[in-house]
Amino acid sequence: MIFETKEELKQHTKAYEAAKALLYQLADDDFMIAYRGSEWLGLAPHIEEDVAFSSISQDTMGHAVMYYQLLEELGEGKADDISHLRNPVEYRNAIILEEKNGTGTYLEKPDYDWAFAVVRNLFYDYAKTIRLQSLKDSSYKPLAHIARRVIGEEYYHLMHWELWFKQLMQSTPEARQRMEAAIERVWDEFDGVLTLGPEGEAMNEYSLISSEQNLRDRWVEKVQHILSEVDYKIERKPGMKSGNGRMGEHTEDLNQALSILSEVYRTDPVTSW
């Protein structure tokens, strides 16, 4: 079955659902990472890594704007209240993606961790390829059209990510320390990005995106031969150890990044900025 419009995918319930359900994921995550990559501003090892990074997260937060945009032609909102004044049970991004960098805040004491923001970026970039190389011929045409868009930028971003992996990986015994700690929080929270939530089956069903499984699948062989390459294995399976954000379980992070991200827009929101 082809969606080819919003009218069409709007006669089946069903897949209207699941579509509706994929793209709050879709945006929510890439709505919450790019947030906490631009808390990087300033901060970033180096000035040429600086200009890189906010170039990504600005992407990244692009990225995430016409996921939002295509939920408001379904009739959810206007995108902007979408992104900023849904209550934090209504996201639906996976909840490695909200958490701080480190301890501090951006304007005071920032005790962020690169290893932290390299391994979860590297990570999420691998997923979120795999995702839009499955959207690619998604039944419904607005996202396909969406994700060839997209994947072409996301191709420079894990060349960015793959590089600081490796040379860290490869680095200084304290550097070595510092991305091992990183893997392994990172993997015992990233099935909360894998996974599609209760409406995955229906998402599959009507070939909206590939089963759960098989993106899965994918994923963690793409991150095992990445981590062979710098001689480390992990034998156990990805995890969600802090709740599954999917079903709208979020942390008190999600409340901290949202009143930032939400406070201009807040304060008069029929204002166009």
The other form holds:
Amino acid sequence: MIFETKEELKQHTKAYEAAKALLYQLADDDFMIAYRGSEWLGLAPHIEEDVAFSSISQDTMGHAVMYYQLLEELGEGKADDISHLRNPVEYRNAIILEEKNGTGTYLEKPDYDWAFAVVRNLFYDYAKTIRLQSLKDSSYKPLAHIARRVIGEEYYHLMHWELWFKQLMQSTPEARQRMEAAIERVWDEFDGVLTLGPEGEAMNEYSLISSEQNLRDRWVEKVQHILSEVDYKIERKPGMKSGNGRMGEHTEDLNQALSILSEVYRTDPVTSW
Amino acid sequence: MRGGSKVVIERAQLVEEIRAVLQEVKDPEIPSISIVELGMLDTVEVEGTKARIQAKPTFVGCPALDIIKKNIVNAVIGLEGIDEVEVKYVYDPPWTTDSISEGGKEKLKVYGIAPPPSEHTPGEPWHIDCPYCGSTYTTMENIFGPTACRSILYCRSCKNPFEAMKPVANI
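Follow the form predicted alone with the form predicted together with its partner chain, if you could.
In what comes next, the whole complex appears, and the chain from above leads the way.
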């Protein structure tokens, strides 16, 4: 079945609900990792990285906007309201993406973990690229068209984090040790990104996206490949230690992120920002 | 019937006029090149006194998109016979760097930006010549630059820093 327009999609209640669930996951994942990325501005290891990372975060925020606009078209409300005014339990991003960059805040005593940033972004960009490759053939055409555009930009993000990852994994013993700690940490939460949540089966049934298992297998293969290039191995399956964000389970870190993100918007949602 | 064909001709003329004024709408971040030369313009339609314009965004997260939209409206609303302008961004067909016209590529160089290569295959080396002296003796300083679509390079021959537009292919 192909859904050329939102009207066609809406005629199939189950597909319509599954498409919305998928869009919330895609939008919230990009929104959160872009926000955490933007907090690094001025704090990245060197000035060229500041330019690169902020450009990546801006791009990623733009991708989130695309998905929020698709939700707006499906009648979920204004894109700005969807992104800023929901309650934390209504967010569908994976928990690993909402986690703080480290202790302190960007204004006060930031003690951010660069190894965590590199690993989280690399693992996420593999997952995102694999998802986009599948979404290019989505039965919901407006989503397929956007995926085709996003993937051309995503290519540069992935290349960037692969470079950092390989260099730091082959750098000093301290760098290696920090990177390994970050890999272990992100791995044990990463199934939160890979799961499509309770609506996953319906998403696959209506060919909105490939099956969760297929996407997960491809991700594990990609990550194991780069790990083997730097002589590292993880035997266990990726975990979801802190809970399932696709079911509205979140940590205090999400509340903290949202309170800062939407602080200005909440003062006057009617104004055109 | 005569009146009908006259309307059709007038409408076609109006569409041509719109395309002509859009030549004057520049990219706010690269003022040497127009949105038409960048390949952003998709379709122009006129119905009565309303103009409907479809445009293809370059980078989807580009913060200049809203400004460009406003500039399109302002340019077209001044035309005689038009009182309403609707601008919509579309993603199908997709914009790629191959959408930039040959003339547009030359104008990028005027602004110190090396144009993207034609028919680039992602993953393959991307040769960038200096937009000032034409030398191929250049190095990539940062694949990410001041805007989403640009990278920062350095010419070892004429010793100028310069920028290049990233190739975006339909992968």
